[in-house]
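Only one chain comes next, encoded as structure tokens, the form predicted on its own.
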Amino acid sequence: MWKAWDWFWFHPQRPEAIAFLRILSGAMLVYTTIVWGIKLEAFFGPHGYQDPLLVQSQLIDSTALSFWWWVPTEHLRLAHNICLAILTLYVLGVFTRITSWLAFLICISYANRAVDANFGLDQINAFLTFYCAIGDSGGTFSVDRLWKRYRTGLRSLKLRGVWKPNPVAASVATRVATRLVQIHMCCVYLWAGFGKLKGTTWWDGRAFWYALSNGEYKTHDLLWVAWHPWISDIVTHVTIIWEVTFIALIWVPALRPWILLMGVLMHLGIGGFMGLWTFGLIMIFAYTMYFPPELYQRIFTKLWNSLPALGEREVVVDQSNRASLSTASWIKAWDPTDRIALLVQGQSSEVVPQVKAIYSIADWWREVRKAPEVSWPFVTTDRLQGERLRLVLLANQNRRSLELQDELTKHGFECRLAVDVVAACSMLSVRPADAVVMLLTNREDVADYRAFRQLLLCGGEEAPTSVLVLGTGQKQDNVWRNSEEHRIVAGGPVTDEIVREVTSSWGEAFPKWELGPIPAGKLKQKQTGKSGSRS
């Protein structure tokens, strides 16, 4: 049970799909803002419909927060246009771990001025922005992104002649931000649900002739239905049942699909028939989360290939000339998918091949069957020195992994345990390390494993420079069999042998591991075979 809470909540999650919502979201918060923008005076002004001293005695006693209190009058119109520039950078990605704060204080400062204005369209905009706020929101889809595959691929060329960006990089926050809507969500209509049955005409099935024939919100002529009322009937006792048992059938995912249609269809009507179109999108929005980010980037995919080429299909870089680095990182950060080939060129006219970027298993997998076999490189003395040696100990996350944990730190090593190889490569994009130390069980996939195994192999210099593979399942141990670069110790040691198998596996490499800091110069490094492989 607590595996299953823990995986619920904290499991590392990709950004694609709450990034999805932040442009959604945002869009429409921009549109209710220049629309709150038409009678500003009117709405927040001392002498508009809602006298400040009324709203302020009706919120007594209460947290409600807006910084419209402390505007005065005469800029009232510079506030309000400083607040669509912020919420126009949240839509687009700029500094959006700013922004998206500001974007939530925004939403509630307009919400809470005008209380008698506020709508349930601005109840669903204010959580969806802050659960954004609380995720990496920011982490693609933005120009935040866009910024971070330029620095990081432009110091990539210029260290190692190699377009390396860091990839896109799982979170925890984006996976409690995910869960947090989709949690949210089912409240509200479980709430809506329950309170309706509070009313007569939910029951004997009038609430959605009633709703139809309402002369405030009707925007179409159905005064037929008088003559059908099984229209009426059935609409009503479904949308009841549809909303309280939102919060159980959601989380089948057989029945997901069919749920999140008959919602799509209920607000698509409500703005249809009532004219309360913005409400209805910003309910069909919050339903992004409910989908992989998987989803989000084969979509984007797809639709970034269908676009024409960015200029050429290869550019040639000098790695010498710095305006030239510069113009290569800045097309090729706008090439998500790789379409353009950069052919580096050092001072030797050597071309230097390269390796493309993975973002998923499913691109690791690819990678196995057409990437080339690229040496692994040792890892420099300057990059250790001073510091403790960086272990990634692949592991299931029970009593056994936690206590090979803390018995690794005692020996000296920075260790950080990861639970599958999702997580492994999460991590490995965030912080590098020095080395990889697996226990291999039958639970994971064996192409989850080739994939890995090639990414580490075709990481660059970034990559762990060692892996020692601890096999309990032999469909896995063959995966890794045959490389020199990784040793296996077969069977499943305890915790004290695991403790120096690690502690002897590098040994001649890394005389004192086991004792603290290593030393400068002790690193040594060997090369082996006719390819300049090094081990």
Contents of the next structure:
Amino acid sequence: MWKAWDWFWFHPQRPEAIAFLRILSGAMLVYTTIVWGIKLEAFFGPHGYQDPLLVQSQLIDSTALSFWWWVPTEHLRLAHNICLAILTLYVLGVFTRITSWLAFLICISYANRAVDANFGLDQINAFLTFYCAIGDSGGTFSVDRLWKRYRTGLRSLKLRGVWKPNPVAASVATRVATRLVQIHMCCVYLWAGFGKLKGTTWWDGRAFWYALSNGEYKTHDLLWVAWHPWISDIVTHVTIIWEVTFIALIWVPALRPWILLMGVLMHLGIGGFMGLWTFGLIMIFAYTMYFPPELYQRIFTKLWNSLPALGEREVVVDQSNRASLSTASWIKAWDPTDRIALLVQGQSSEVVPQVKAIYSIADWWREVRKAPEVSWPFVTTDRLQGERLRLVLLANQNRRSLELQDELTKHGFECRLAVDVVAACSMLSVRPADAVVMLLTNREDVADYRAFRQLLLCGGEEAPTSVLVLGTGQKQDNVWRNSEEHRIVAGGPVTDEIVREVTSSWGEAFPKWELGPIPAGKLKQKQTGKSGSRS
Amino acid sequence: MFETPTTPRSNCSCEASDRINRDSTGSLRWKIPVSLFLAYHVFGLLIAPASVPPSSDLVRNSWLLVGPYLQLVNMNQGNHFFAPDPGSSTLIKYEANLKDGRKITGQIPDKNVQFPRLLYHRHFMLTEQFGRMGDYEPRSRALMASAFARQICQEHDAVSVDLTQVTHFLPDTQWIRAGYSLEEPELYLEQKVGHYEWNEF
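Could you please show the structure of the form predicted together with its partner chain, as a counterpart to the form predicted on its own just displayed?
Time for the whole complex; same chain goes first.
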């Protein structure tokens, strides 16, 4: 029970969905506030529609807050403009940890001051902003993220000569916020449905007719429905059933898209035929939280890559020149999908651009649908195409790994030693490899190795095959999934056993190679031959 | 900004799950209080709409536990959209006497005057609230009528204004099929609210 609860609420989640929600609901909040500003004095002034005495008598004994009570009449416009500026910063994701809470304060302050002019839009605005403030809504799609990319990328470029900004982090707060939005929406629909069940017209099918024949709401003439009352009956019943069952059916993955599609159609109908566009849209915006963050990641990547490239595709950076480092970091900070290769002087390109041309929405949607959860981000392997089997040996730099490298080289492999996962990634970014041999000896490396191996597993045909050699203290449990192409050897084998395992693995997989001592001619050919291909 | 991860550390779900495992073991100290708060919050979300009349004593007493918190975060919502039934609309008609002796008439809300649509809805919600007050909240109703009158006088620079509450009833399908429109006088009920002088404000 606790495990399920723990997973439901506290499983760290990436921030793409909530960041997207921040932009959408924040933009709605800006629009709402701009519209308040058209008649600011009428709604917020002491002599307007919302008489302070009237509102205070309605909110007596209430804990509802509003800063408007402390704003002098002559400064109403100034306060309003400051609020607009803060909300704009919030939408852009500037100092989001602060501006998100300020946006929430602004949202409820407007709502609690003009309490009689509120409707559903203000309620939804308030709770979405509250949950965006709880979650890491500025974690991506934000100026904050841009700055973080620049800052951490610049630091890595200075210290290590590679562009490696801190990645977008998953967080528990984002998970909590996501769940709260999802549950809150369920509550909204459940009680919207239950509330309707108290009436008679929602039972006898006339409710839809009454809603569309309300002269103060209607924007289009749908009075022809009077001659087809069965339409009203169907829409009324479906609305009730959909609202009451939303809380249960939305958690069924197979039904979720259909339930949300129904909701989108209903809210578009409310917007189109009753003029409540703002309310309809904010409800649809909240649906973004029912989709996995990876979807937004993929959509953004596809959209960004479909944009025409601006400027250079390769940037040369002089590691000893501060201005050059800073400029390169800014360029790379604005390159979220790594389309621009960074060539550090004296090094080969760190990132190889892999951009697919997308010419239409259909192409784009096809790409989004077929894109795997995790794709192989490095140079695609061209198995069996090389002259020799190209190995990356991922192991700590010690006597044993050096011996192993020598042994494998003697057996005809082209063997490069990577001392950690980062180094292995760098190698694979530049040159393709046919196989990776991983020696796990240090317990501290488990997470890195597991992540790297998972990447290999997800990489499919594009990724090299691998053998993971577990140390004496390492057990092959459920975490280490064995597969035909990614084998696991447990029991702490000695060097000879590893060599035998590796040669037998790829001796069978690639029988065209003669695994044996390396011929002198081939060694020379390797040293002067091609320096690796890029995809 | 968002970016495609370039290393397994930033890309792979394994790393996240590993972090969770580490998280799960040593984090009960904060997870239990947070869980209690989440349960309280969700309980509040369920209780707030349930306390809309008719409701039981149990629900009303439960509201006392969560009410102050929900009011603070502006989540004390009924969520009774168009419920229990879509009802008639309430409008305010006015006739203002200007300083130069002319008279102007208008109504709140007015689609032709209040633009964009959201501003129209804001005004519509005011008059709907006024209609809902009815005879049950005479003090609030009087204050609100007075506020309407004062605002109209300010906007038009008027010396006095007469307010009339107009209830626009919803027609049945038979009404339309019989050839009538939504604007027939029979669908409107007018009730005089009062006469207000600018000097009295």
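Positions refer to the first chain, counted from 1. Between two forms, the rigid core is the largest collection of C-alphas that superpose within 1.5 Å. From a predicted model like this one, the values you see are computed outputs, not experimental measurements.
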Inset, instruction - Classify Asp233 as shifted (yes) or not shifted (no) between the two forms, where shifted means its C-alpha moves by 2 Å or more with the rigid core superposed. - result: no
Legend entry - Core fit, then Asp116 C-alpha moves 2 Å or more between the two forms: no
Inset, instruction - Using a rigid core alignment, state whether the CA of Asp338 is displaced by 2 Å or more between the two forms. - result: no
